[in-house]
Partner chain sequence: MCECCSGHPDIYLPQMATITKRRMLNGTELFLHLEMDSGEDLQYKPGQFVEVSLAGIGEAPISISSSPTQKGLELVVRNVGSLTKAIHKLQVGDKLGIRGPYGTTYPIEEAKGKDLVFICGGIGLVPQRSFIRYALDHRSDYGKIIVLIGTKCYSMRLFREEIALWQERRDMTVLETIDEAHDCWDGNVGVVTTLIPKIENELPGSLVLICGPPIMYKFVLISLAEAQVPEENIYVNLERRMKCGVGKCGHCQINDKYVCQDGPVFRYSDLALVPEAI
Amino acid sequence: MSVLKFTPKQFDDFVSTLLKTGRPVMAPQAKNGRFAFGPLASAADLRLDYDVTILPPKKYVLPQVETLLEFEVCGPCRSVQEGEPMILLGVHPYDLAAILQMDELFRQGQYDKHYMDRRCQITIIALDVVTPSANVFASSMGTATVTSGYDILLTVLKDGSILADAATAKGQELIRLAGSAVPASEADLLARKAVWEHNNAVLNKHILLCKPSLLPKVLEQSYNHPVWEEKARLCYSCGSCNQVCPTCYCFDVQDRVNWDLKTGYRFRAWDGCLLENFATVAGNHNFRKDRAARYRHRLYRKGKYVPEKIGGQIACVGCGRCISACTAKIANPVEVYNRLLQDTKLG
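Form predicted alone: structure of the chain on its own:
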C-alpha cells in the first residue's frame, strides 16, 4: 500500500476510528506539564508534538510488575500469560529502537514466552519526532529516525499534514480504516525525507565524539578509570536512571504466598543495577556492593555487555531521560564516554 496523507482533521477521524476497534490505544498525552503514555480516550488528547515521555513505552512490552505463574503451596502451578491486543501509538524512533533491542534479547537464548506473547499482540505506530527534548542525543546514537521495525510510521510535515506509511500486515489492517486519506505525492515524500534529514541533524543536544561502534573498544581499556569513582561519589543509588531508561530490562523475580497460606503467585518487577541490593544473592552476599562498581556496570551494560549479545548495537538510544531524571547530574553517558574516548586516545 502506498504512503497515505492525512489532513489534521482526517487524522483525528482516523484516531477516533482506532478507538472504536475495541483494542486499547496507548498514546502520549500531556501530564502535569510533561508527557506520558497512557490509555487514549479521545483523539483530542493525543499529542503528536510531545518532546519525550516521562517513562518510555517499554512498560507496555515489559510491565513494571507482571505475574508469571500462580501456585498452590506444595501443589501444582499454572503459567499466567498477561497481555491483550493493543495499539501503541506515537512511539518515537529511539524508543522503537529500544523495543527492538528487547525483542532480540528476550527472543534469544531462553525464549521468554511471557514477553514475546505480549509483544506479538501489540501494533506499533511510530512517530517521527516533532519537538526535540532538552537532552536528546539520538542523532549521535543513530536512532533519530528508523527505516523498519514499526507497523506504521507517522511523519508530520511542515504544513501540518501527516503521512502514514504501513510496513506490515498489522499496519495495513489499520491503515485500511483511514477513510478519506489520499496517497502521498512525490513532493510529500520529499518533504518527509527533509524531516528525516533535519531530525538526524538536530536530535543531538549532547554530541558523542565517536561512532557508537567504537564504544566497546573504549570501555575495554577503561575498567580502572578514575571517572567511575568520581561520579559515584555523588550517586544516591536511587536507580532513577535505570527506571526511565528504555533499554534497561533487568527484573527481580519473587514468590508471594496469599493470605490463605494455601495459594500464591510468582511475579517479576523492574530492577536496576544502580540499586544497592541489585546484586545481593543468597546468604546476603552482594557481589557489587561498591557504588563505583555499580555506576561503572551501568555504562558497561550500555556500551559493551549488551552490544556483545545483539550484534554490536549500543544499548543506549539517546533519549536523554537519564540525564533529566538524575538530580546529581552524573548520569549523562555521552559525557562519560567522551572523557574515556579522550583519555584512551582512540577517537
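This structure is a prediction, so every number in the text was calculated from the model and none was measured. Residue numbers count along the first chain shown, from 1. Under this definition, the rigid core comprises the largest set of C-alpha atoms superposing within 1.5 Å between the forms. What changes on going to the form predicted in complex with its partner chain:
Once you line up the core between the two forms, the Cα of residue 33 stays within less than 2 Å of where it was. Relative to the superposed core, residue 282 shifts its CA atom by 2 Å or more between the two forms.
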The other form holds:
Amino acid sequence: MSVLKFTPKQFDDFVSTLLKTGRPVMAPQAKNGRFAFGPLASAADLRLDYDVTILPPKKYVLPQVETLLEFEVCGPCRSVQEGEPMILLGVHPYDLAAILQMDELFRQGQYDKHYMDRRCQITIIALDVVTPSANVFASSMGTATVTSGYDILLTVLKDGSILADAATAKGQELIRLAGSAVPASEADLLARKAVWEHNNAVLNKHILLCKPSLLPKVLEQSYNHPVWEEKARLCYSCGSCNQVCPTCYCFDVQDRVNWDLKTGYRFRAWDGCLLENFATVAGNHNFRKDRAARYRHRLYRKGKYVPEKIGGQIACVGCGRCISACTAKIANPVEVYNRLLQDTKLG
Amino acid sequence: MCECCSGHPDIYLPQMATITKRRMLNGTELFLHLEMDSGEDLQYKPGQFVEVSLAGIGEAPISISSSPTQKGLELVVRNVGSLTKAIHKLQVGDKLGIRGPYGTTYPIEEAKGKDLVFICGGIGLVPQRSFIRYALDHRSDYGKIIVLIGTKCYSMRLFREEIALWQERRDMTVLETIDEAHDCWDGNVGVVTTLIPKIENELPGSLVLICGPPIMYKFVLISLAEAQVPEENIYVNLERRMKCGVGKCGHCQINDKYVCQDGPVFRYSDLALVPEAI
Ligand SMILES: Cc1cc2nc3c(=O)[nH]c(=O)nc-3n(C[C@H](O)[C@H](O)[C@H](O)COP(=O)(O)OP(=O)(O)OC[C@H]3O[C@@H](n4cnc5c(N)ncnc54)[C@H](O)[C@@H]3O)c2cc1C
Ligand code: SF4
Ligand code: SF4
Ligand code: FES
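Alt. form predicted in complex with its partner chain, vs. the form predicted alone above:
Next comes the full complex, this chain leading.
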C-alpha cells in the first residue's frame, strides 16, 4: 500500500476515528512540563512534537506489575492472560527498536506467553522524532530511524503535513480509517527521506566514538578497568537507570493474597540489577554485593551479554533516559564506553 | 488470546504434586517424597532442579534429590525463609506446585566408564545424591564411585541411614567429615578438603563433581588444581538467586551465563572466562 499524506486537520480526524475504534490508544502527552505515554482522550492531547517520555512505552508490553496466575491459597493455579487489543501511537524509533529486542528475548527459548500475547494484540504506530531530547544519542546507536517493526510509521514533514506508511496487515486495517488523506507524492517521499537523514545526524547529544557493533569486543577487554570503581563510588544503587530504560526487562515474581484471604495472584514486577539485593540468596549471601560489580553488570548487559542473545544488536538504544534520571550523573553509557575505547587495543 | 500464542503452554504455571512421605533429616532440613497429580513421573535427569511453590506464599528453586530410576520426586528443603518455612509445615497429603525440570544435568553419558568423585558440602549432597543413586542403579556403566561428604556439625548430617548403607557397599567409597568435633563422632574432623589427600591417587582420570556452599568451591578447586585434575574433568553445581527458572528474569546471571539454563551444572573449564562464577 502506498504512503498516505495528511494535513494536520485530517490527521486529527484520523486520530479521533482511532479513538472511536473502542481500543485504548496510548500516546505521548504533556505531563508536568515533561511527556508521558498515557491513555489518549482526545486528538488535541496528542503531542507529536514530544522529545522523550519519562518512562518508555515498554510499560505496555511489559507492565510495571503484571498478573501471571490466579489461585486459591495453597491450592491450584490458573493462567491469567491480561493482554487486550491496544493501539500504541507515537513510538519513537529508538523505543521501537527496544520493543523489537524484547520481542525476541521473550519469544526465544521458553516462549513467554504472557508477554507475547500482550504484544500480539498491540498495534504500533511509530513516529519519527520531531524534537530531539537533551540526552538522546540514537544516531550513535543506529536507532534514530527504523525501516521495519512498526505497523504504521508516521513522519512529520517540515511543512507540518504528516506521512503515514502502513507496513503490516494490522497497520493497513487502521489506515483504512484515514478518510480524506491522499497518496504521498514523489516530492513528499523525498522530504521524508530528508527527515530521516536529518534525524540520523542530529539525534546525537552524546557521540559514541566507535560503531556499536564493536562494543562487545571493547567490553571483553575491560572487565577490570578502573572506570567501574570510579563511577560506582557515586552510585546510590537507586535503580532509576534500570527503571527508565526501554531495554531493561529483569523482573521479580511475588504472590499476593486478596482481602478474602482465600484467593490471590502471582505477579511479576520490574526489578533492577543496580538494586543492592538483586542477587542475594538465602543466608544473606549476596553474589553481587559490590556496587561497582552491579554498575558494571548493567553496562555489560547492554553492550555484551544481551547482544549475544539477540544476534549482536546492542541493548542500549540511545534514548538518553538513564542520563537524565541519574542523580549522581554517572549513568551515561556513552561516557563509559568511550572511556573504555580509549584504553582498548582493537586488533 | 491471540492465535500465535494459543499453542504455547504457560511457562509459569505449576503442576500440582502431592506429598507422599515427609521426614526431618535434621533440625532444619525436611525431606519430601512427592507424586505428580497427573500420575506421570516428571521427566528429569540428575542435576536438574524444579521451581516449587505454594500459592499465596511464593516460589523457589529446589534441586531434585531423587534419581529418575526411582518412582516419584524427592526434595530436601532447608528452612530459611517465608516459603521454606511454610513448606516445613506441610503434611503427607498436602500439595505443592511444581514447574520444571529446569537446567543442565550431570554428564551421565560422558561419565560412562569413568571413575566418579563426588565432593559434597552440607546441603550440596542433595543434588549430588541424584547422580550417586543414578550411578548406583546403573552400576556397571561407571568405574569407581567415591563420595566425600563434609558437614558443619554432627547434628546437621543428612541422609545418615542411606550413607551408612553406602558405606557398607564394596563397590563404592564414602568418606565423611564434620567441621567441629563431637562426642558421638569418631570419624574425620575438619573441612571437606581434609578428605581430599585420602583419595588423591584416585583423582587423575576421574570426573570430579562438586556441590556445596559458595566458599567451599574456592578451597576445593585449589586442592584439585594441586592434584593436577584438569578443569575439563571438574563439574560444579552452582546456586544463584532465581525467579523465573527459564532464562527471562535476569536474576541468576553469572556474567553472560544464566544459571537456570546454562547451569546449575557447569563444566569448570567452561567457567574460565566467567569471573563472577566462583
Ligand atoms: C538451582 C538451585 C537449587 C537449590 N536447591 C535447593 C535445595 O535442594 N534445597 C533447599 O533448601 N534450597 C535450595 N536452593 C535454595 C532455595 O531456593 C532458597 O533457600 C529459597 O529460595 C528460599 O526461599 P524462601 O522463600 O524460604 O526464603 P525468603 O523468605 O525468600 O528469603 C530468605 C532468603 O532467601 C533469599 N532468596 C529469595 N529468593 C531466592 C531465590 N529465588 N533463590 C535463592 N535465594 C533466594 C532472600 O534474599 C533471603 O536472603 C536452591 C537454589 C538454587 C538456585
Ligand atoms: S541504557 Fe540509558 S540510554 Fe541506553 S537504552 Fe537504557 S536508558 Fe536509554
Ligand atoms: S540511576 Fe545512577 S545512582 Fe541510581 S543506580 Fe543507576 S547509576 Fe546508580
Ligand atoms: S532464573 Fe530467571 S533468568 Fe535464570
